[in-house]
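Next up: a single chain in structure tokens, the form predicted together with the partner chain.
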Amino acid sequence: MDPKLAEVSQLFERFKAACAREDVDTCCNVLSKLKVLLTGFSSLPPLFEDTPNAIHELTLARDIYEHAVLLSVKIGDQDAFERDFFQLKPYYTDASSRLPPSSQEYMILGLNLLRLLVQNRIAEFHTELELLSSTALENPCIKHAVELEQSFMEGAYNRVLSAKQTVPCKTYDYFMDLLAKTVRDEIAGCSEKAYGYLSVSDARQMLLFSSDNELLQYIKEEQPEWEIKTGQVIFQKAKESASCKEIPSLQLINQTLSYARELERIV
């Protein structure tokens, strides 16, 4: 064999043993070498020449980085989920003629996808939709992402916070916890235009916390206009109803000056 690919496939493995110990720091430095090693293949993207051992490099560049994309989930690293992701995207596009499909394509792809609802990425989260064929939308895990997403949209809150229960995989759980954050700050936007006022147990509830004190400190920190008043979170203050309104006087003068302006060109 290759003693180039020999070398990366060895640092790979233990690559991989360092994963499974869960040595987050020795992970990085091997990670690093690797990405390193893989530039001196000219058969990975962008250059896709088809040297004799192509198919094997390809691969095995595949799995490094679909290795790299899990580490910075578990890492919790965003941007480094971001660049590993678009490395590896090439592999599942323009290489996927030329490779055996990947076990772990589609739970990367739902991860994506998962990562750009987070982010409040809507308009590229669609974009990503419309590239996936017809049998990949049927698989669990992007069905999964895609259903969130459509119960964010409704406004089916409660429905997005029970799908944490039924993730297809654990990798998912990082993003779930992200998201049930972004889920609480809306939900505390919603209820304070939809209702008067909240029992505080109701307020709990609806806002996921799972003692008294939390629901106070967050009211405390986040949402200081919602009064607390004998056992009932009060959202808006008492407004004065049918406020004498002033005409605003200087549009409408701007207003009339200027039809009477254009109605002069008239010849």
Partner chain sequence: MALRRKLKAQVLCAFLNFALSPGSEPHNRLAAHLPKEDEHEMEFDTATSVSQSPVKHPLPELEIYCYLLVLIYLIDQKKYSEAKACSSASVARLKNLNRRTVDVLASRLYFYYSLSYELTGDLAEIRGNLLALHRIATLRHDELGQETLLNLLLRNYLHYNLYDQAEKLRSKAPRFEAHSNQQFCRYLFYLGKIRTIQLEYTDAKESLLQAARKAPVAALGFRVQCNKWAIIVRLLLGEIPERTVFMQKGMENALRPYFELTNAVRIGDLELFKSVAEKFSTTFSSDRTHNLIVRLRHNVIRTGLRNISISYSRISLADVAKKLRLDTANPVADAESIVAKAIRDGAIDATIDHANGWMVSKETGDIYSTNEPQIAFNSRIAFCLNMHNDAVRALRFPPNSHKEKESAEKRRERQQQEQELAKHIAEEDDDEF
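In place of the form predicted together with the partner chain, the structure of the form predicted alone is requested.
Partners and other molecules have been left off, which leaves just the chain.
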């Protein structure tokens, strides 16, 4: 075996061993070294040179970047996820005809869709969907993300939160928890605008918590401006703290008329 290829393979085994024992610091350090070593292979993107070990090198690099994506989920680093996913993506597209299918591909593509949904990047979500094959769209990992997006857009928040019980794999839990927080923050923002107060029971049901303790913990951590008094959640303090600015209507009318006069002169 080529010495460089053997070195990367041995280092990758160390990386996987560190992942297995959940030694995150070692994983991150070894991963950085692996990425540097991969730059020495001309068979990898963007060159794709046809070297004697090209298939082996491409397969090994794809495995490394797949593990890098999953590590970023484990440590909760969305920026690292995005970087590693875009480094991995050419192996699923440009190199797909040269490599055997990866068992991790649809799971990781589904994770990326979830990330875009959590970050409210809906246009990019649909762009990624357009790039997927009909076979990919039928995969449970992809269908789960698509159904979530539909529920989110419809405002069916109860379906979004209950979807965590049917995730296709445990790795999805990280993004599902973030999505649940996004949904509850959206409901909370609407609630404090629509109501002066709610009973604890009504607030718990509206925010889709299963117990009063979960609601109280959420208020303590995420909505400290809300008050709990005599079994009621009071939003008035939050309303008072929100700054309201008057719209300078007269100024806007004058500006509009001025633009109209200037336009008439030009014509």
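Superpose the two forms; the largest set of C-alphas matching within 1.5 Å is the rigid core. Just so you know, these numbers come straight off a predicted model, no measurement behind them. Positions refer to the first chain, counted from 1.
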Displaced residue check between these two forms: Phe86, CA, 2 Å or over, core reference: no
